[in-house]
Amino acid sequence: MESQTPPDPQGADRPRVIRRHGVVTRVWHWVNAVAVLILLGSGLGISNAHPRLYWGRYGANFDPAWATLPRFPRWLTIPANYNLAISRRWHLLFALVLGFGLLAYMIGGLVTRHFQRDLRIRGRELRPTALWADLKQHLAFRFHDPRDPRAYNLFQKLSYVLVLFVALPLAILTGIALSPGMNAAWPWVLEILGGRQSARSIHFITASVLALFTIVHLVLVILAGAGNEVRSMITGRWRVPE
């Protein structure tokens, strides 16, 4: 007769804990982070030197503008006190981080296949059947699958490729358009933008939109377990939830 290990009590209560986010992706996380939080503070400060929004090539004072900004407030901007200078040169400093840290990021993604495998839609996950089970799973405060909790579900998927794919390559090429010294590099990228002032009002209808994926992203770290998620993005080491 065969004896039998009897089963450890211990380890059936042991959490189950996976690799999830590789070397790549947490390095450019961090990066990406600080300068995206210093590009939104700075940027904050460049309007309330100008708060108005335009269409076209030109505006001014006392053309029609299509939205008028309010003046925020000096914990939201970068410096605190109003210094355009200041808040420029952060602008430009960040922008350079954010703009090579993603080229960075999108070879380390292809190399590594962090694209294909993580972040590839199939079709099947379009459906509206899929759609619709996959926000009963967010309302009820479940965003993984315990058949293979590693995978991100199809909202992660639609906002990182959103964001990664348009809404950053699009902030970044509106703020090429801004430039001075890139206009006589690159008269080009105004034409196709429409004129300066289409240019910067596409760049801050951008950065509104990846302000609000930040704020959105950070209430879901949290409702899902701050720590937990924290620690994945530094270590790389993810705790299964119960």
Given for the second form:
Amino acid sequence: MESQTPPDPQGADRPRVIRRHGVVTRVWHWVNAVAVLILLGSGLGISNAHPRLYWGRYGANFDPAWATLPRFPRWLTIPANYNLAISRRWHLLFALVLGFGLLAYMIGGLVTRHFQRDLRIRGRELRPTALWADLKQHLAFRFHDPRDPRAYNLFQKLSYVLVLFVALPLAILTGIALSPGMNAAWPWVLEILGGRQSARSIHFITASVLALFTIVHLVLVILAGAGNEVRSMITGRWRVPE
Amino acid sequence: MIPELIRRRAILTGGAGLLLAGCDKIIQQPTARKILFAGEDMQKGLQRALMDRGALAPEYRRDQMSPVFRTNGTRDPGTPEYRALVENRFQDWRLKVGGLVGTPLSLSLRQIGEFPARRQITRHDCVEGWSAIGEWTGPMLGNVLKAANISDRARYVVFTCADLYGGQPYYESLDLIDAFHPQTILAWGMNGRMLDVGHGAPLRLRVERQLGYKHAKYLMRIDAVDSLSNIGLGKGGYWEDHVDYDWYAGI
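Could the form predicted together with its partner chain be given as well, to go with the form predicted alone?
Following is the full complex, with the preceding chain placed first.
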């Protein structure tokens, strides 16, 4: 598209294209996107088998549930028609993709210094005035600092850090806690989570946070210009907004 | 601006929707299905690598037990044969232990009670997601298999039950790692009483590192075999054969 733009007589004001995302981030992003969508869809299918959530070590029909979930409709579940065995097959295969993918990305992000360089949050960024300024920029749909357009804004950093270092690891840890085999191998996982039914509840809450993140992420990608943003996550090349 | 946004949104969310719908399409391909079903072997391999052969499932205190331990699966086999067994309090019931064993056994409930019993308060996890904690009493399966002189050629143990599914007795199987695990017991007692009909009287399997459907109730036969291919449809259990449940139910 850019090649078709008529040459500018002054030679200035050309759209500036920079390298935005490294290859480690791009590969992991798409592998993880597929894994998260499949895990959410198959997870909702599994939830339909027993849509009650409990706190503590045990919990079944005669025990008090803190939440009774709705029956998730066929357009949200994998497979569309209720089939616990097949939902579990999808979930347990892509759980491995998510877990080992995250592990590889964690190593890659540290080795390439992507985390240290791009996700580090400094104390002064968390001052109320700084937070307020970032919020005002968001409400005006300005997502990039014109002086340093490549940098993530504060809310971006906070949400990426929350997802990468809290929500995804917690989803994996609570998932491991649901396995009776892993309970024998690593009993401490159950201990720190307060029992299997608590782990199951936290697993669902964490998945809800990841689903919410995914929706907000998609909305912001659209607002920031879907074509440019999606291309930058495929080729790495990103056009700096005017 | 707005129609453009709607169009872009349709592409993005449509992409996610297509992925979900595509999942159903793709597993109709035999290769994709094979990859999907290979997840079970990966989970089994990983779990077995991470846990000691004898690693114990968590055990609980009495005050941590479920007030009501719900029944599930068959609540009463209801066949004339089973009803007759209940009527004379299982005096005519015998557990047959056969297949690849040196000494086939036919054990009465009294004889099973003569084996040293293990008592354990453990958590039962249904594949559907609920859990219940109860106390189980009975001999270690491994001791019964040793009493029958299980052959070196045996690789699996198959359980045949008194309850019928689709007209056929329920069946399940374990490999020898789980069969000889110290918490794998043949329970005749539950919560301080004799096992009741709802929970699998007179004898049921407990295999504490796996999900509920592996814990066969209403046991009638135990057979040592070298392969599962001649059992049912070849996948080692009723649910495995008929609705694609994992044979390895450690997760």
